[in-house]
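Have a look below at one chain only, the form predicted on its own, in structure tokens format.
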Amino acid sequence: MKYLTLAAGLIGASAAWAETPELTVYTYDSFVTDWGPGPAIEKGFEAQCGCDLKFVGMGDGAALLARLKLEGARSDADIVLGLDASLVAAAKETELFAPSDLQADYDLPITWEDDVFVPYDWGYFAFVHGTDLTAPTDFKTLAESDLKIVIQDPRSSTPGLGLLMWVKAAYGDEATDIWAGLSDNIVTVTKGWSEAYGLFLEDEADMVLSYTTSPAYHLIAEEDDSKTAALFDEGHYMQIEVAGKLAGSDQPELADQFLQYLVSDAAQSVLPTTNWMYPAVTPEGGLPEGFEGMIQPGKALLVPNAQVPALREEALNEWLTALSR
């Protein structure tokens, strides 16, 4: 009789399991960090979903692209978050996304009108350095100084990426003099942004490729203020991270929601302080203190989606040559 039982309970406890839906989102390697907002994004959703959340991390934004392209439809993803604007256009000629009609009340610097992804947070690009730094203003002045900066391979990271549009923005046909030099400049070029920044604080690099918010992280978590982001005269590349729908998706409903929840009062406020990022949609209690010091851009900078892949091109080409020379 006790063996019916345990074996009646067993059987119980599986068939709860098996019936337990499964929403597998691709992601980038910081998001699912300890200090990243992937465990408090799964803990809240999970508590309204009544499922299992699982994110899976790989590399930087570019690298989940390129992951995806190569499982195709055979790909376990339900969504893949942490493409950006920069490679949007590219993501949709695959054709494995899903539309999506989720409304937000989006707090971003421009009209976001893309009827696929979502965005969830944003922010410019800029050189992280030290207070006791005398920062460049302009890439002209880094490029004819001596300071050492580590910056990431556009291939695989969306800063690396953004950093190419940044240089094309501001300078245009002058882009590949710039390359050349800051070419000297430049001490590596890492897969992605956690390997960049952790040799910045290795004391490897003056200056590293990150965000204007990232001081914030160093002033609020760890109350340090003794790092600021470089201010650039030709303005700032801006960049809106973004998620999606895998059209093959096996749960279509639960992964609407996940999207739904990502612009949620809850999952919005959790993204400052974890993702050191600005919110796509403003939480109900605004900015942590803190984020009011981050330096302010005079200038925006962002290429359309739909002229990145063909720019991307020309402007991979000038960075190659200049730093293979």
Given for the second form:
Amino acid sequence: MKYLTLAAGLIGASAAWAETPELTVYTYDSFVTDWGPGPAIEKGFEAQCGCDLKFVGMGDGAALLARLKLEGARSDADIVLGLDASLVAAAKETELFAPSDLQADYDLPITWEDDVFVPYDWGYFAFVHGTDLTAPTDFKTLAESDLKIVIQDPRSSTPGLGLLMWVKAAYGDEATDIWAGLSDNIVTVTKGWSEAYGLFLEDEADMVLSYTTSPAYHLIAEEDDSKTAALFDEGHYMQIEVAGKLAGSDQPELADQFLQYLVSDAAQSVLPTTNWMYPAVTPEGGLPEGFEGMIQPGKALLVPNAQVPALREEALNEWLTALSR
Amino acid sequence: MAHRAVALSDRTGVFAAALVAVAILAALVAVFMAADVAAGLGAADWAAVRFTVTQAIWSAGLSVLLAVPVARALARRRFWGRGALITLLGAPFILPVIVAVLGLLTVFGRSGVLNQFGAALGLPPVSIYGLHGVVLAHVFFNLPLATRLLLQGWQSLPSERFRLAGQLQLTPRALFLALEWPMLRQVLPGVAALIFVICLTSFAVALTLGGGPRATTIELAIFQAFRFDFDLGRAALLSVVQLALAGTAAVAALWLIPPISLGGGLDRPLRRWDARGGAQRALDGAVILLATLFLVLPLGAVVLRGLTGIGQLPPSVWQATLNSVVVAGLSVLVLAVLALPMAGWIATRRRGGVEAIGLMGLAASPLMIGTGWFILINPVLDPARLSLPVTALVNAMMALPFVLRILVPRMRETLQDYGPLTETLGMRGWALWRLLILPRLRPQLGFAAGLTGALSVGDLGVIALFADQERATLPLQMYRLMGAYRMEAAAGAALLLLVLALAVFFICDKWGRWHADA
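To test you: the structure above is the form predicted on its own. What is the structure of the form predicted in complex with its partner chain?
Below is the whole assembly, all chains and molecules, this chain first.
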């Protein structure tokens, strides 16, 4: 025990002696991979802040919030990056976040008004599949088909939660029947987006829940046009990804500076071709070539932030019940 | 015979047993206090209970059913490599679960060897996720265990009976009914019960191969309540359910479970006069070949894939490897300090009922104990800081029942044989341990330490609850690589983990046998 205390003390002390201040950002796994936005953003921000920016991957978006609740005020994190609009109300309830007065000229499909969270990119959820497949055009046809899909767990992953809201927003009280119909199509439910997309790429399923912009990755980064997203008649649910500053941060100024950087042209021009989402503020050069070919949903669905928690609980119970049969 | 043949103090043994009991009971009390009983169990929780029982029944049933022909074939045949094959049957005991899962995915996954073969024949692809994947992995682990235990049953049949059966020229069927079936009827329920209990508390397999709400075990549900919702009340409630289920099953199975032996004598086949026909030979050969392939292919896949992946290991893997070695060392140490005095205490009693304390470790699942301690530690200290010591401790407790079964018989024998002599010499206390018990028990100690160390190196359980990004063990780091779909790097880590677990086991076991008196 003594040895542990000593070790902890030494680690703590060495951090305090360090010359450059450190900004710790908790985020989801795919953000910090070599091919994700993490490295470019770290380089860009460190060039101007005189600090050490540390990204820590913590599973997927919703698991991030659970992790924060677990760590509570003890957390080392200064910033959490990777929650989405569906989680904003739940995140505020924890009272772990500090308000931000940041203003930016957002190009979001909706007006963003929130005193805590800063949106940095957005997209539409969609099922991605190979172009050799004749894709269903709505959830009912998908449920009737033999197609195998991989989805994410709504309790740990923001796309999973998005799908829950999507079905609920499109079908309301019928949502249970849709899930019951889908249950034999679901190969597995993964904890995060990375696992699900990986399974799809390894041919473990015909379709995967991802984004309308995911095919752009294959097109631009791999020059592979064999992937596309299915356009659903019910409309597509929107995801707005956000970052927030923690009240317990020991670097509040740096944290503000980082949020400002996140909506700057430098960061926003990196996101489309690393996070494969639409930027929250369209950069000067516009969208990269290839994005114009992505499917355009006829109808955008979004449940207002404040209504999500109550609806989530109801929808989650329906989902658990339908899928555990 | 005097009640006490040796001056072995009870105090340390009782103290060690009390420590174990307190460690488990403290977790239990914490869990009961925190359990959110008012919330009750939802439909999904009941589904988890049902799935836990269903998969355990399937796993136990299939393992035992398949083990019968394999054990029978092994009992009837003598061939080159038979000894090596039987040693291999012991390997899954110390094989890290997550390594095996990766191997099974490579062979049985949708893009795995088997499905490619099936696709060539025009068969539809089979998915490994869900109930059948979980059962497949459990059979992979428990078929060898069941085979070994059944082989012990066959070995216990007197060879004279086989000679007699040979003279009477009994057909294989008649011999089965006359000799083998009565033996199996005695042994099978115990073997099945043991596997059933082991599978009830399965976590790592369900975590990796279970798919969504339909394939969630209670252990996994505890983890999800923790990690997805950070709902301690719910995690605690599920822990109570787990304890009730696994505890009842463990107690019920206690009198059915056969003793776990070192496997001595299994390499000595009985002389057999029956089953000499060509069809019987071919059948046995096919059974042995299939079982060997089932065990060897996934492991071979891990080694092959791992060799290409070992160059891509990120630095975090090496840090995790170091952590794993520390955890394994700690748990061996803790175990030695707890198990030896307990074994001494148990061995001086007339009946081994005290072993029940060790069995508490089997009934109380790792995630339940982990949840309890998390609740206890959380208000005082960041639990992540204690993730490694807590993991080591829980690993030691999990190994305790096995280790007691290894140590106690030899301890009892030693104390009986040398008791009067030590009494005459007035040898007691530390001298007794140093001069008599430790040297005599060295082979068993080495084996037990190897088992505990290997189990601990490969364990993916409590660490998943406690760890943060910086404090991971090798299995957890490997799981994270799999999650990020860095399959090559994950395979490299798997190979490393496999080598590490085997090395820990062999080093400890060799130490035990080196210059051993036995």
